[in-house]
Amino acid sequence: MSQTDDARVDEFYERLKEQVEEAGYHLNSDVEFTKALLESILVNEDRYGYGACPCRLASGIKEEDLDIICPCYYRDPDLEEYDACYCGLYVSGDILSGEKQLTAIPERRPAPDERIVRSEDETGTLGLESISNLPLPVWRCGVCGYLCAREGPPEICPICKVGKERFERFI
């Protein structure tokens, strides 16, 4: 890696560290690790436009990988039972503190037939299909419009940082 390169991914870390801090979530403490999962971040920017974790494998059509690309779909979700995301990105500040280990995380993603794809219909409208095979209930943010998947809200939105009553259930 050139030393453009490392400048780009330690902006980046400098940058992701503190959106996550005030977003209240924790990068893992390990920065030649963080800093390596960055890399393949823009890696996966550069080769597909769009920043795909670098633990799965993309398809390159962005439609198809809207569920993982970073943060994923499934962060909070692996936040929640595990302490930390799929590649260990992102991490509970139980990990963080040292009160609890990183471990392995089983793969959230459904294989690719299970998936629930946007698709248009003739008049161009966007939709989803597969939508009642949803294992989760969807929640939307009242204020920003914010969805997850989840069996109840978030404690406080990623994105406006309003509580978890602001949310209703979407689907």
Second form
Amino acid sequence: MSQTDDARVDEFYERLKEQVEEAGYHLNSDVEFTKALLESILVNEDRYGYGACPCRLASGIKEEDLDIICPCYYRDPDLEEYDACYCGLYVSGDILSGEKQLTAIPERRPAPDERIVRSEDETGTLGLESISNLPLPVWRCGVCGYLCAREGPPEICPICKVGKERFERFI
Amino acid sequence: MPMEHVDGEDKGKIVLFALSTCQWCRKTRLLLEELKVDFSYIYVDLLEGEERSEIIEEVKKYNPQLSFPTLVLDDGDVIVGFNEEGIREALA
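Which structure goes with the form predicted in complex with its partner chain, now that we have seen the form predicted alone?
Below is the whole assembly, all chains and molecules, this chain first.
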């Protein structure tokens, strides 16, 4: 890796660490491991145009990979169940404090044949007729679960900072 | 098939399907090197076109979830993920 790349990874690491700590998450404290993952996310950003999960095979089609753009939709359930995300980039407080050990965890993402790709006009299909007369739709951030009632999703999630394409209509 | 080959002790045909960007895949490759077994590996994320589709279909046969690393041993056993204990045991 060149000096420039090193600097790019360092800058990404510092920025992300501050941002996730602020939101109550923790990056893996094994800095070498973590920076290797971040470097791979940057590789994927250059390769696909979006920072796909380094531990999953990206399709190159953003709409099909919205669930695995880091941070992925599986991070929070994996932190909850296994104390780490699939890559080991994000860890729980217990792993950070050394109370638990980081291990590889099973893949939660559905198999290719079982994946549901949502198209943009296919939102709000929850069939909640009884509350369909709410004055505004409710949008859910796929990464952190943040909900907001407004005409459209926010440009950037105010909680976890992901872009509006990661929101789905919830109600 | 553009497989990379690593020379070592013959424990039958061992193939590692991996991603070049994945740290658990890297750990798996390093473990196989540490165990000094003869194996081949391929980075599926670096493939393109027909070659990529063919390898993806092959991985799905062993591991329908198409996750990585997928390690295929000579006896047909498949070890999915960086399962250090499982790999050491299988290749002991």
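Source: prediction; values computed, not measured. In this text, rigid core is short for the largest set of C-alphas that superpose within 1.5 Å between two forms. Numbering follows the first chain given and starts at 1.
Comparing the forms between the two forms on their rigid core, the Cα displacement of residue 21 stays under 2 Å. In the core-superposed comparison between the two forms, residue 145 has its Cα shifted by at least 2 Å.
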